[in-house]
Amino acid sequence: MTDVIYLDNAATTFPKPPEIYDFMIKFYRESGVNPGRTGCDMALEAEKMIQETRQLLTKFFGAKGDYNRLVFSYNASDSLNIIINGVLKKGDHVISTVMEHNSVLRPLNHFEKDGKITIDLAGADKKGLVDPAEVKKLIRKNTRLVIINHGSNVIGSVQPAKEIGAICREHGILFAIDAAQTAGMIPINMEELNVDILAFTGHKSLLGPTGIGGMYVREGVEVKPMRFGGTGVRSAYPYHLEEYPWRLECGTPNVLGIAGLHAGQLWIAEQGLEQIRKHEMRLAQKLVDGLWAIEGVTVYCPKKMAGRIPVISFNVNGFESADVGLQLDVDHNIITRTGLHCAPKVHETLGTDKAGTTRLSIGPFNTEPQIAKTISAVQEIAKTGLERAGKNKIVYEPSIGT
């Protein structure tokens, strides 16, 4: 593995930090038991590190509120689930974005199909930014939720949750962000960005493990439980516990999963969220700037990448998304992410919906000899797609944006 570029962070963070690894095993070996379930040190101990990390979370998130609202779940799809499902009612309005994730345009579709909701879909700009004048503008009376990804899988754009967040607290409409490739990756205050509900997952720039993830849900904001069984409190109530965490979780908690989410607090917390995301940035906009500098290469992103996190699509002319993914694998030891990335609305936007694109997407671990190693690998298979560009006739459009 010493060989391999790993650029495929979006879909997890690869490899994690030493001491995540470290910890997860410690911990599991000393204390990898049942939490609040019996009195012993062992399950003391379990229950201590779960409710460090719901603290830990909790202030990362810029969440005024009760630390037992940050609600531990499988990843963030998981808990987009939850909150769709537990916040709309028959005859509910919502407003999403063409921007989204599989893990929203999913369960509202569904909702949909089965008559229960209506959606509308905000469009966004060749940028990949959705104006919040255009969600304002889509408000019915009967709107109860705006649910928007912060940060795009595709091509990394940010969007403008501040201002969206203000239009729905100024309508009384519960305001959603899939932080699923933000969390971790840029600072988050739900306070200031006026967030009622952030779900996040914890194996991307959190750094912890996959199978876990979560939400924070803010106080005076309801979400309805969905699942019912054991907490380990109050066994003797017939009816599932109202109260946070309790309200939304069930069952034995991944306690190996939320030990990697509590040590990949502390790592950021050493390395400081800035320095890694100002490490993340210059190696993007070295990509970038190569990538926009070979010639039958679209990119589909900006020139300059202040303001987004390092997320990077593009083509190659001669070849599909697939194709170039798999010579960046099999001959250059690049691992990308190539096609529609659970985000088919995004692919309509950018006109790339019939075989997606490639991915590469940057983490704490790559270095600059990578990047320089990238930037020769995509030149090298782009002279060969430009002398097949006239036979298969396979010419991307130009890149979106300066």
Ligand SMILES: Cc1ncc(COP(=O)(O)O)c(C=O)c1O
Given for the second form:
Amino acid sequence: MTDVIYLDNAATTFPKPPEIYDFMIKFYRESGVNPGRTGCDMALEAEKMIQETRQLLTKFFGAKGDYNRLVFSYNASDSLNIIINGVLKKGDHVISTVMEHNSVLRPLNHFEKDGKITIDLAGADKKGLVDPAEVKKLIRKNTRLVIINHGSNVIGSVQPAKEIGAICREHGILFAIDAAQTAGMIPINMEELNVDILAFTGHKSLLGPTGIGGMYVREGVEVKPMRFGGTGVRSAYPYHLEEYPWRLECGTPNVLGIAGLHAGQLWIAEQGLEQIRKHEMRLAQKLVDGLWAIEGVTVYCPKKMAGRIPVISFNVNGFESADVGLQLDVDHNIITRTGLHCAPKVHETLGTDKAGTTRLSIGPFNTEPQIAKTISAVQEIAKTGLERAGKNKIVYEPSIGT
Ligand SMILES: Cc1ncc(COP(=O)(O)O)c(C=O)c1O
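Hand over the structure of the form predicted in complex with this ligand; the form predicted alone is what we had up.
Up next: the whole complex, starting with the chain shown before.
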């Protein structure tokens, strides 16, 4: 396993820092009981850790309000379902974008199919950027929500959230972002970005385990609960509690997962988010430079990676993306992700909706030699691709401009 070059960090970061595994195991061994249910020291310790994690994440996302409005869920998909279900009413209009992951598109599409809402999707250019002016043009009298992907899991573009958020504020429309790829990857300040609700997942750049995620809901924003049940608080009351965090949480929390997020926050603070990002972006730029120089390779991001996240898609003439991923895995021990990456509209925009792309995504533990090996491996694949391309007619559009 030590020889594996893991470049699928956009799916989930791997490995996690050793301190995070250690903290989780130690915490769960020593205090892994049900918090908020009994008053024993272990339960109090678990409750304290959970509340501290809410505080750490509230600060991390630049939210100004009560840290109890930092609510835990299973993952970003779960949070996005809670948000979409909790905010929309029959007759509402929603604006989203073609850059979305299915965790936004599918819940919205179900609402639309059931006749409850109407949807408009703002387009994107070939660099994966949405124009705030287009979002503004799509606003209608009944627009309740604008919900956008913050950082693309296909081509690493980061949307102008601040400008889109400002338009929403001006029109009294709720603004939510899917920060699955950006939380822990780039600095986020909800206040500066004019964001009302932020959805995150724990297992990507926040460096927690799978099965934990959450959202922050700004004060004054109403999200109706979609699940009801036990909270360990005011048990004689016949209904689910109105107040946060219980309003959007029910049942026993994921103590182990939250411990992972807690340790992740400590690790990111110790390393410095800027330092981690600098390392990842330096490698991303090297990778992009290398891929752009290979004949027969189409790269779906500009030559300069500034302002993006280290998620890079490409194709090799002569091959389907799945073939490239398979060769990288079997022949070179390089882990990638191929296909549509749960974001079909992005691929329609790129013209890759039939073939998909091969995606390389960088994490904190990737190294320069790994990037060099990856470039050589793609070079090798591209050489055979050149011979096949004319025969099997798999030739991609050239890379987009700078
Ligand atoms: C942009 C984006 N949104 C949402 C998700 C869903 O995250 P999760 O699977 O943790 O719910 C992902 C996961 O890849 C993603 O990349």
